[in-house]
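We begin with a single chain expressed as structure tokens, specifically the form predicted on its own.
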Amino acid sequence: MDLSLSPEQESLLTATTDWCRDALPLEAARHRTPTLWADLEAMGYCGMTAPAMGLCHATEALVFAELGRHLAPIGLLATAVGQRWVGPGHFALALPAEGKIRLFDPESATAAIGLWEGQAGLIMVPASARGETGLDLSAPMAMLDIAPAPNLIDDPRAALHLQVLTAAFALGCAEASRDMAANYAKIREQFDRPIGWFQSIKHMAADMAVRTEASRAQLCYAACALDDGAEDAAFHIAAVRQLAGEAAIANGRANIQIHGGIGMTDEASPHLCLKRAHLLSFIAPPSRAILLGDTA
């Protein structure tokens, strides 16, 4: 399996760096432009694997990766799946959780896609849903108190697909941190040092690479797994959402750590990486019976 990339691929993920710097800025994340969607749709982020465009997996990953990195739409992940498998739209992403239903941007979203038991479904959403900042400011929510019977989407890969780009947005977050915290080493001082100096802070920043390029490489395998129609893509689809999810994690918690005092205030950007991160965590989980080779 060749894991590199083509020339058209590098200049697809270029202009998606460039597009993202401008468009989402990641200490805009708690209030973006009114035009997003918009602009997410006319960039053909929303359909990158839809039939109308037709891209592969790996391709719609790596690219997923950096829209995560700048703590895109949680919804991008719902509506992606959507045109792929159901058709054209805007979808919110439907979290259910003890009888409820947790809406992740359903302004404008007429249906909901989540997983019901490890399997892709479709909600209708409410007219009056309305988003409300919760944990992740990022991330409007909107709760649903009584949970609609999901219609089902027969096609398992689906579902595969949603915990690809759940991996690539945790991938994404990761690296965000990563960058963040490197970056602030190098320019806060202590004892007229740059704290990246001190052995205690390199190793720390080591251990953000590693995860981050062990799950870049995971996620490169896992959709090409998938584009592939490999048996075992869902247990390397399981896997890489297993190392993504942690390594958002961690290094979100490390980012925070290595930025101190002003790591723990609103104020600062990285508690903004490990609140995606967390919510993240809840979404498309991995099966632990993949994960163990026991699927029976």
Given for the second form:
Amino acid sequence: MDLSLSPEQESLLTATTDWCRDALPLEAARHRTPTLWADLEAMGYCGMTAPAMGLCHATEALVFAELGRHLAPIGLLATAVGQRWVGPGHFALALPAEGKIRLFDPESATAAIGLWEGQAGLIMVPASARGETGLDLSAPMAMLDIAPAPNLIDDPRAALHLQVLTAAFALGCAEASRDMAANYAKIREQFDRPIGWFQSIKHMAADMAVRTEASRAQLCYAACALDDGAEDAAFHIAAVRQLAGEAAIANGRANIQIHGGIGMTDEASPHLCLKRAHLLSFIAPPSRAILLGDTA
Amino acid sequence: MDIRFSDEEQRFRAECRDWLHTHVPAEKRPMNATDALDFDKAWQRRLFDAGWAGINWPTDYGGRGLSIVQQVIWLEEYAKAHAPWIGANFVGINHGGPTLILNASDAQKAYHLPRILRGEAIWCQGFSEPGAGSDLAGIKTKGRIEGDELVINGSKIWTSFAHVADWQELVLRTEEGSTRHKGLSWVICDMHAPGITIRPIRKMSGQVEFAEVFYDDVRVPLANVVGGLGNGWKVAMSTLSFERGTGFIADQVKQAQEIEELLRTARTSGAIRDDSVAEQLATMRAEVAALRAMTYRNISTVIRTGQPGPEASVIRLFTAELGQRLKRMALQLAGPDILDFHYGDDTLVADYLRGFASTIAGGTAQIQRDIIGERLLGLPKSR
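Switch over from the form predicted on its own to the form predicted together with the partner chain, please.
Shown next: the complete complex, the earlier chain at its head.
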């Protein structure tokens, strides 16, 4: 039993953080460079658990938490799952709804991956699909007004894969909000002292840290359970999806509150994390029955 | 990264489980203080005789000297087997003993540690005072040096097991005119010494588990000072590093049992169909899992670096607040039958009322949040 990072994981994460700082600054999340997908592919972030790369889910999840912390393209979630369970390519993320499907990061994608009644599936992306701005300014979205039947992926682990990576993105998003809030509370002064001195602010920030600590530990455990093919892997993945999803929204909200007036503006970054958190809340949500341990 | 236990660890787990299976007493720990004391002492002696006392204590003083992972396994199996709470031995085993291991002289260790492990000596704590709660450095109880003795005057409060204790880990001011963290000493005080008066305090759960202790010219040999005169703050703070993040494992296993019990209750009564109940239960079940993951992660840090990370304070806060929400849910599911509660009943109502201690005793939830904000996030110190 060892839930600490191996030296290889540690160096991969350091390299990822360094790369993200230059290539994926959070403040620029709504204007990503056109070459980004090629760069992500070149860095090996698109198919870490694909047969060719063969890394474990635990390592992949930790890297995705870093990418998620920089609001990396949402289509990465689908692409990682696609390259593991379907084959090479750039995959858009499909969010099926009543009679329509939202596609995220559709441009240059040949197919889209999403969940249908909890099962992972694949639909074609029309060549005409263009990404338009939606709530999450970092996630170009196209609307399909028809709902084609998906080609289902015949392995329940594909859905678990999407769920654990979504949890990793949510954790990263919650950590970004936590750090933004803590850094601002150290420099913003009122009543002649940094606002982080006041317990009202400090305790809000502490709660943000509690949420991310719990989610990060559970993410490690859940990803290991998936790697081991453990019987309770689905529960542990649902648990981290639940906690990290809630952490992303709660921390996103607290970050705006701690920033005060500036936190409400378009110019400042806090809203980018909150909006991402709301988008994530619809991707591979946890099943209540699995969380409650219902035996079907 | 690996969540599996080694073959050797699994064998150790089976050994723990087998022994506990045949030896955990069938009867509950009695409610009455005198009977409870006899029960606690007998059970501790039984653990000692079978080699299960002091899993991580040094072998020189009667411990087993085993690894931290084995300690975790023992604590998990202990709670899973519904073995009794160690009760009156709690302070000696979890607090006084570890402090002595880290700070005491050989003579002090040789005398006290085996007696604690055998359940022969009951210890209590003497830290909090009426004017020194969260602000522990505000301690006013004084020890005046006279020859080779300390003459002690003052009072302590919220002292669990004071009325049954033989010894007390007493932190007091031994330097005239000193303030705050300076001039304090950690001494072993004989609870049977003349000049000590104990006034038991009844809790809102009806139990008498703690007391106020008054010292009126109580004489304690200077040889009972642990870690040197004036070093009391350092000695008191060292205790946490001994438990190294394992201090809440029993609580966590109990919480895992509680959530499954709540689910059974809610399914039987149909309360699970209430969406708000189902949602809370689902979240708490996820939180119970996360708590174990946090503990394993913290223990992994200890194995790698020798020290728990600052996230240990997160575990403490998370355990305390989750425990309270579980007890609150138990009450909600029980319905109006809770109104039939009387002092002396050992029911979920007593558990609920007693559970308020977890966010107050040993550092309030607010102090924990200060620590998390300051040490984990680097926010400016408010105190």
